[in-house]
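In structure tokens, one chain follows: the form predicted on its own.
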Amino acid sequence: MDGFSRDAQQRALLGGTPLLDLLDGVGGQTPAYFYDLDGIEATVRGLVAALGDPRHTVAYAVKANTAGSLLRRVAAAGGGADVVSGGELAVAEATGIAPSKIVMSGVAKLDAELDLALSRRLLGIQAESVEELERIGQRARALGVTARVALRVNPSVDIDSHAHIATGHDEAKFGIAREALPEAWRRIDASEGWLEGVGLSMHVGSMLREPGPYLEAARVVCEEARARLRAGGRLDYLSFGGGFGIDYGEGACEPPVAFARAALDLLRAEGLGALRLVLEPGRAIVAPFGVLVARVVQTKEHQGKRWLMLDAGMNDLLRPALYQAHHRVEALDAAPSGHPWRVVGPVCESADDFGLHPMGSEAPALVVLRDAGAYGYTMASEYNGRALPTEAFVSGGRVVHVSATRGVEDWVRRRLEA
């Protein structure tokens, strides 16, 4: 698997070809998204492959990045899909990932969506609430059909990231306490029919550096599936979920297969190995494999403090800006060494900001800022009537597909039009 790396003369490589060549190939056009498909499908076949069993899905977060061009390769590698809305649901089915290998997520769901998911047959509705479920039920029987329903549990674990990505405690607008999940049942058991309750979830958060955390909530799921089956219900499948943290340059983390195995094992040690196992992992399937190459616009020196002003701003990459997220910057043709700079975009924002960097003495043109694979573009907007940046994708070696950036000229027209 390649991602980033850099050749003997530290030139910065992305799939093992210099992203100055990959740059050419959208015609120098900044800010552009670069991603390597070979090392985002050679992930999922791992993860699939440390699964063993065809049953097990690994249900790849499709909001982490939504590319066609890259949920086409997910799916080629024998993944599925979580997703959050209708829109996901229609891009991942569309590129091929099978209704039997997607899950659908998320607090709020609309009836339309329901309605998608419902017409779809997918492996699971996954209910945050109690509220939910009544819904769900209604928009069923409305359709004449049987809404496949799992409770996504609120494991009431707290980890050690920040409050933004933290999904799993008592204060969350996620999941169901368990305290009420006896209400769930009662729901699903005296819903005549429309409602089969097929699951079990959970979502602790994310930025997990090793399995333990994740391991601690996944348990409560499993009792709560003992309780289930012990009352007489049937369930086809516990997801424990993802939220695999990768390494942003600020220490070390567990790779993605250790999760799947920890997971597996833990599956079959709670005596639940007759039961499908989901993972929904995201950001460690694409971070590593997706850079952001900005072009410096100028400098500013002043009482010895020095700014490198870019491009690209938090309306490309908003992590940063949002909850403080660190993503290495560097030049394109020299390795990180000697004097800081303070990296900063365009946008009229102090929180436009994405931290100091080595670079030495010499400015440098152009900058990659690294693992940039995963919330980076689907989280993009046009504020202060920036475009959107272009995305570029590398297979091979070489750019085999451009989403080309449609221009401020487009963004213009359509404020006109408005």
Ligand code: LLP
Second form
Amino acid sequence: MDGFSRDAQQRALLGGTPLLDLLDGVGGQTPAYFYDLDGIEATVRGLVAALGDPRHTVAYAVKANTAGSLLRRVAAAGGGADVVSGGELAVAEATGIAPSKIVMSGVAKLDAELDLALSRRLLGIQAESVEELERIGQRARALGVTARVALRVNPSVDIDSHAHIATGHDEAKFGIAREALPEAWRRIDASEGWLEGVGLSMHVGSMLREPGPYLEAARVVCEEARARLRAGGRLDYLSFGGGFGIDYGEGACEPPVAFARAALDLLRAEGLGALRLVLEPGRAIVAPFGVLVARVVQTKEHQGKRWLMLDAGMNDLLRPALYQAHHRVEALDAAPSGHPWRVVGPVCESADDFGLHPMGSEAPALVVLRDAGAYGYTMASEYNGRALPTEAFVSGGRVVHVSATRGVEDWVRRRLEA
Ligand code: LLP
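Next block, the form predicted together with this ligand, ref. the form predicted on its own:
Now the complete complex, all chains and molecules, led by this one.
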């Protein structure tokens, strides 16, 4: 599984092909995201194989990267989807992911989104509150269909991660507290058949380095599942969510298959091996297989500080500004070495800063921001009047598809229309 690497001449490669050649494939346009579709597909295949039984589902968290070319590979590899909006559901379905492999999460699903989900009979609509459950029941009754619902449990586990991406603790807006689960089941049982309680789910947050905290939270879900089964309920699936971390250059993480195997072992050890297991990884499937290539527009040296100013900024890759996330920035034609440059974007915000990166004495013409396949393009904006970046899809060593920027002219036209 390739992703980013370097050859003997220290040229940066993606999926084994020099990024400089791939850049030619998009006419040299920057900033541009490049994705290694083969690596992504192989990762999904690896996870599907680790789960073994075809009943189990790798529900790729679409929010990480919504590109159609990429979703088609997820579908081809036998993956499903975790979606959080009607838009995500529509793209997942249109790229060939079967509704029976799609779960829908989200704390404030719109009525129209619930209606779409209900009409498709998804694997599960994951309810995040007792109040939402009530609304799902109303929509199901209005449409005359039975809603397959799962309860998203807030397992009350705090993970060691950035506060913005921890979701399973007591202060989080996500999920139903354990104390409220009996009431949720009661509402399901009293729904005159409009609500069918088919599962339990959780997602405790992102960037877990090893399965320990994940399993701790999953045990809570298993306990709750056994309680429901003891009470005579029927369950189809348990989703343990996503959150498998990747190495952004700050320390290795267990590979995604290690999480998948640990989850499966836990399900069996908890005596719940008859249930279907759902996992919702996003980042681990796409982040290492995407890079953002940018051009150096300007350098500046002052009082011993060296600045490298790019044509890519927080509008293209928001994670560093939003979470102080670290993405390695490297020259395209040389391995990191020497003293650091301060790498920043063009946006008029101090937070538009990618940090310090060693890149020798001469400023490079082109750089690559690594591990940008997840939560990169999907969180991009047009702030400061900048066009969204180009996206290029790589397979078999070449660019097989380009989704070119619509350009600043398009932005100007739309703003004038506003
Ligand atoms: N399932 C649910 C219900 C989720 O909310 C999420 C992510 C996932 C699965 C997938 O998590 P993953 O495997 O990708 O960690 N924008 C942030 C990450 C936010 C994650 C939100 N929920 C970032 O750039 O780090």
